[in-house]
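One chain comes next, on its own, written as C-alpha cells: the form predicted alone.
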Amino acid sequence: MTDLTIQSGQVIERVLSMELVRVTERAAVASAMLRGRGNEKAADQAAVDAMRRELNKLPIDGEIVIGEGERDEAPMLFIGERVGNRKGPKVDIAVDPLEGTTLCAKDMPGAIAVMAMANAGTLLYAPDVYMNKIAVGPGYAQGVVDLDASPEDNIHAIARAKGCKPHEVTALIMDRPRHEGLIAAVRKTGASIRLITDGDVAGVIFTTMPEKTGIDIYLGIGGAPEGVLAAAALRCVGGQMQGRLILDTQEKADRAFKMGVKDPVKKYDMSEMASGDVIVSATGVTDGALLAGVRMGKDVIETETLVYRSITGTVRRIHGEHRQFEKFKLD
C-alpha cells in the first residue's frame, strides 16, 4: 500500500469514522419508529431519507456505488448518485439503509442499518442484482473454500482445516426455494444449517466470529448489494469471501458491462469487491445475534453501532444515548 493511499485513509479516519456512526444511527432510528407495523416500504423509505440526509451533511465529494437500486428505479440513494457537500476527499459508498426490511415490518431479529465507505475507485461498482457468494472467517489458509467447488467440497475443507468432522460444521443459508438444492447437499455431508429469511450482510459478519455465533461458512445466493457491503466489513476483520454477479438477462449484463463489468462471469475475490482503506457501520434496527436494536425510552434513545476499520483491523462496539429525542428524531 502506498503512503498516498495511507494518507487518504488517515483523513477519512480522522474526520469521518465517527460522522458514519451518525449517518447509521439516523436510518436505524427512523426505521425503528416503523418497527411491527407490516409497512417495508415505509420502514424503508424512512431509513433511507434519514440515510441520505445525514450522508450529505458530511464533509465529503461522495458517490454512490452500491445503492438502493439504479437512478430510474429508487428516488434516493441511487447507484451514481452524488452525496455530501463536495468539500471533502472523493470517496465510494455502499448504502442498505434498512437490511431486513421484513424483519423489521414484523419486528423480528437482525434488521440493521449498515454503510461502508472507501477511496474513489475502491469498491465493486456493479448493477443492484443477484450474488452468488460463498465466505469463511479468518484463520484458515487462503483458498481454504472456492465458489466453484462444490457444497460437499467446500464442507469437507473447513472440517479439514477446523481438525473436525463434517458434522461438527455449521453453513448459514438463506431460506429460499432457489437453495433447496445448496441445502440437500450440505445436509448431506452431515452438517447443520442455520436458515436466515434476511440480512445476508450480518450472515456474513457471523463467520468472523464462529465462538459466538455457530457460524463456520456462509453459502448461496442474495443481493449484490449485500455482497459488497459484506465483502467491506470481512477486509476489516479477516476472512475469505468470493462472489459472482448472476447476468442471467441480457438486460442485466447490458447494465453491468455499462458499469464497467467487462466479464460476466468474473469471479472476484474480497479485495476485489472492496479494496483500499474501508471504513464500515452498523447500527441495530432490531435485537439480533449482532447488534441490539434501538431502544426508545421516555426521554433517551439507545443505539448500538459496530464499526469496522480495514486499515488498522479496528472493530469498535458503540453505545449511543441521545437525550434531545425529538431533535434527534426530526434533524
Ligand code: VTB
Given for the second form:
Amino acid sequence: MTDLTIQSGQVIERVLSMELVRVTERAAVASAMLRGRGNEKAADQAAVDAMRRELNKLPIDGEIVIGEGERDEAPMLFIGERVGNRKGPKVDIAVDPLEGTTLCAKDMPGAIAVMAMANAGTLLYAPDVYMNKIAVGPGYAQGVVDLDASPEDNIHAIARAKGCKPHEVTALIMDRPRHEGLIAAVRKTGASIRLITDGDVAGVIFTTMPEKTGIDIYLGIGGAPEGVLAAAALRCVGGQMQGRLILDTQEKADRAFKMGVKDPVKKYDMSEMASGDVIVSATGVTDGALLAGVRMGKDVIETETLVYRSITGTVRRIHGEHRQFEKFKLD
Ligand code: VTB
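Can you swap the form predicted alone for the form predicted together with the named molecule?
All chains and molecules follow, beginning with the one already shown.
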C-alpha cells in the first residue's frame, strides 16, 4: 500500500486534499477566462475539460457519481465515467465544474468550481432532479430544524436556539416563483431573506459561517446533485442538512430507481448523502461571500479555494498564485 492508497474503510489519505485543490483551481481558472462573455455553455465546457484533465492525473480509481449528466447527453464527466489513473483507491467523485454557469457568464457573484471525493459507494447517487433542502450550520442541537416542519416553525426554532428574535434570523432562499409560498411564510415570522439567483452549493455552505455570510438557515428547492455536494461540505464542519428528491413524474421516479433510489419520498439526512470519509474542494470563479473569484493579473493568476476534510473537520482556505500560465492551457 502506498501513501496514496485508500482501502475501503480507511481514511482518505490527506495528501489527496491538495490534489483536489489543484483540480478545482484549474476548472475555476479555465471558466474565469470566459467570465462575463455571456456564453454559459463555453464557460461550462472549459471548466469541464480542465477538471477532467486534472482528475485523470490523480492516483485514484474514481467513478463519477454526480456529474454533468447521463452518459448519452454529457460527453464528459458523465455519471458512471471512470476517472484517475486507475492505480489508486476506489473513490466516488461528485463534480460541478462550474456551479453557477449563468453567474459566470454574467460575471455575477457566487460562481464556483466544486468537487467532492469519498470512499467508493458512500455518496448518494442523485439523479439530475430537484431536491427540497434545509440546512443550518454547526453548533445547534441535532434536529433543531426539520424539512417536514413548517417554515415558520423552523425560523422560530432557529431564533430560540440562537437566543434571538425571529427578525434577527436571516434565511437564504433561491429567487424562484416556486418559492413564493415559502418566502411569504418566512417573511410572516419577521425573518430577513437573502435571495440568490443561482448557486445553492455555496448558499448552503453560507450557513456554516454565519459571522462571515450573515446566513443562519438555507431553505428551498434546488438541484439534487448540488444538494449532495453541499451535504458533503457540511458533513466536514458539522452542520445539519436534510434533502428530499422531487420525483414528480414517472420518468424521474424511474430514473431515480435505476440509480438505486428505492424509496422515492425518503428524507435524506446529510450523513446519508455523504456517508464516508469525504474531501470537498471549492474554488471561486466570480467574487462571492464564500470565496474571492479568480484574479487575472499580468504575471500572476490568483485563486482562492476552500478545502474540507470530514475525517478531521479541517477547513483550509488556500490562496493560490499561479505563475506558469501555460499550465492552464491544454496539457
Ligand atoms: C439549481 C441550483 C444550482 O441552478 O440546480 C439551479 O441548485 C437550477 O434551478 O445551484 P432552476 O431550474 O430553478 O433554474 C443552480 O442555481 C446553478 O447550477
